[in-house]
Structure formats: C-alpha cells, structure tokens
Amino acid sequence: MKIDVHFSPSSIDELSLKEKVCIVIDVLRATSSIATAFSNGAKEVFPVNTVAEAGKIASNTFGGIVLAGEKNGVIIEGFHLGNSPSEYTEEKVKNKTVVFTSTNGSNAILKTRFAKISLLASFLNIGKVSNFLVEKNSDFTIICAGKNNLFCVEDTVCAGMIISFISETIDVELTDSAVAALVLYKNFGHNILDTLKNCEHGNFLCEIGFENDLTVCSSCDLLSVIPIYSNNSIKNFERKDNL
C-alpha cells in the first residue's frame, strides 16, 4: 500500500486525483464539524467555496436546510451554524440536508470531486477511518487541508496517525511527505490537545473565543461515521454502498 501526503490543497491539480483514494482532513474544524453532524444524524452535507454557491442551492432545495460555516473564523451572517462541532446538534442537525462552507475545509473536499473515493477525516473519527483504510488495502492520499493554503501542523499530525495505525497492520510505502507526517505524529502525538493549543490556527481561535473547540477537536476515535464526498454532495459511508 503506497501513502502519499498533500500539506495543502494548493498545489493540487484536481484531475491528477482522478481514481485515487483521498482523504481529506480539516481538523479545526470542518471535518470534525461534518462528522459530528452525521453523527448526530445529518442526512447529507453539501460543500461550497462562496456564500453566494450557498445561498443558491438552499433557495433551490426544499425544507429541510441548515446553512452552516464560517469566514475567517466565525458564523457566516444569517447563517443557521458556524464551524463549532459542538453547534451541531441532533436538533439542529437531525434528517437535515447541511449546506456548508469554510475558509480551508471546503476547498480542500471539493479538490477531491474527481476522486475515487473521498473519506473525511479528523481525529474524532479516526479508528473508523483507518479501519475502512486497511480493509480496503489500496493507494490512497491524504490531503490536509491546511491553513490559507499552507502547511499546519494539526492536520499533518492527523494524517500521521492515520499512517501510524495502518503501518501497524500492513505493509505500507511512504512517500517522502508521508514520513514527515508520521515523524511530526510520534514527536507531537502524545497530547493531541496540546498540540492543538500551540499550533497557529489553535490560537488564533482561541483568541476569537472558540478555545472550547479545540477540547473537542481533540477527541480520538469518538465518533463511529465515514462521511464521503461523491456526486457534489457528503453522505454517511454505510456497508450497503459497495465501495
């Protein structure tokens, strides 16, 4: 199994994803927000780059609608949700198409329209994630999503775990940034938290008063979904889909 590792999106040529297997980690905070709200029971989330994609498909969609996300940090004005996981609620969420944005995760999902298959991971959701991985025992590529499209370290520790886990069970073949992922994730993983509160983007948001995400977004193996991005939309992986 050959693992290869993108820092950021930005370098990504969409169609050099074409039948690869991707995953895509934004752990503060869109991938641990989309799993939480499958979690909760969200019945699909539907990833945008602008406020205006947004407002387009909601206006289009009936019932049923959740606008959620965040510029810059914070709740996107008459939005339903910010990025908090903790705001994504079974009443908030529940049987509710999740039409969502951010300033790094979503960009970096739709870079993956192309792609085999698109799991969504962060830590809180990452045993089941690496699971699906081994089983499915193919290539696959990690893309984090960064920060304004460049290297963070959160993410990268996230990916390394997930390197980690896998290389326990299966032969593995790491690229070169691959390994740098899996060395940052035995310098940097023995207290995800920490990590989270000295990385940048962990203290720009503790600064805008979101400090109660990062306990969250620390959270290891705690949530038991796959969120998958296929045909413009996420949905929850289920055994039933064949992949």
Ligand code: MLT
The other form holds:
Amino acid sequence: MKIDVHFSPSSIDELSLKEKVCIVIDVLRATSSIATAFSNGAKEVFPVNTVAEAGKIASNTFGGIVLAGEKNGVIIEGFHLGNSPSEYTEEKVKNKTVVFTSTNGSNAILKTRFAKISLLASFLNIGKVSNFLVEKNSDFTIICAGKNNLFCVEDTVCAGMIISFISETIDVELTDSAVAALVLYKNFGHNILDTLKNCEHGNFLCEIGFENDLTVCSSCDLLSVIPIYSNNSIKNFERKDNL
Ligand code: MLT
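Okay, that is the form predicted alone; can I get the form predicted together with this ligand now?
Following is the full complex, with the preceding chain placed first.
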C-alpha cells in the first residue's frame, strides 16, 4: 500500500486525484465539526467555497437548511452555526442539510471533487477512518487543509497518526512527505492537546476565545463516523454504500 501526503491543497491539480482514494484533514476545525455534525445525525453537508454560494443554495432550497462555517474564525453574519464542533448539536443538525464554508477546510474538500473516494478525517474519527483504510487496503493520498495554503502542524500530525496506525498492520510504502508526517507524529503525537495549543492556528483560536475547541478537537477516536464526499455533498458512510 502506497501512502502520499500533501501538506496543503495549494499545488494540487484536482484532476490528478481522479483515480485516487483521498483523505482530507482539517483538525482545526472543519473536519472535526463535520464529523460531529454526522455523529449528531446531520443528513448531509454541502461544502462551498464562498459565503455567496452558501446563500444561493439556501435561497434556492425550501426549509431544513443550516448555514454553517466561519470567516476569520468567527460565525458569518446571518449564519446559524460557526465552526466550533460543540455547536453542531443534535438539536441543531439532526436530519438537517448543512451548507458549510470555511477558510481552508472547504477548499481542501472541494479539491477532491473528482477523487475516486474522498473521506474526511480528524482526531475525533481517526479510528473509524483508519480501519476503513486497512480494510480497503489500497493506495491513498492524504490532503491536509493547512493554513492559508501553507503547511500546518496539526493536520500533518493527524496524517502521521493515520499512517502509524495503518503501518502496524499492513506493509506500507511511504512517499517522503508521508515519512515526514510520520516523524512529526512520533515527535508531537504523545500530547495532542499540547500540540494544538502550541500551533499557529491553535494560538489564533485561543486569542479569539475558542480555547475549548482545542480540547474538543484533540480527543482521539471518539466518533464512529466516516464522512464521505461524493457528487458535491458529504454523507456519513454506511456499510451498504459498498465502496
Ligand atoms: C478552516 O477551514 O480554515 C478552519 O476550519 C478555520 C477554523 O474555523 O478554525
């Protein structure tokens, strides 16, 4: 099994992902919030790149829509939810369609629109996603959302944790970037919360009052969901999907 890692989506040509199994990671906080939404019964999530697109979908749809996401870390004016996982409660999202936009996460997800399979991972659902990949036993590419099209520590450490887990059971061939992710995980993985507190985006979130989100996003393997992006929307993977 060959594993590759992109530290940010910036240099990815989306057509190059056409035949690939992709894993998108935005620990702080998009893929953590989306995993939480599915864990609390959301029907589907539509990722979009701009606030205008989100508004357009909402105005063309009758009822049942939750507008969610952030700009500069905070809830967008007129939206129902921001980007803190704790906002995505059963009361707010159960059986609802969520339209989601964020600074880096939604862009990374949309980059995988042509992928054969695109799954969303975070520390919260890392066990479920890793087990799926072990069962699937085929090559895959991890796409870290990064920060402003650059590398970020937290997504790369999460990528390294997935690689570490899989390489315990399967022979893996790693690209140089996958080796680097694994090394970072070995260095920073022993205390995820500390890692989130000390990274650039974690610092920013603390400054604007979201320190609690770091605690929530640092929990490993808490949620039994596999968000899967296909045909423009994200749904929770079910066995019957037969991928
Ligand atoms: C993003 O997509 O850039 C993030 O999820 C930002 C955040 O809300 O922390």
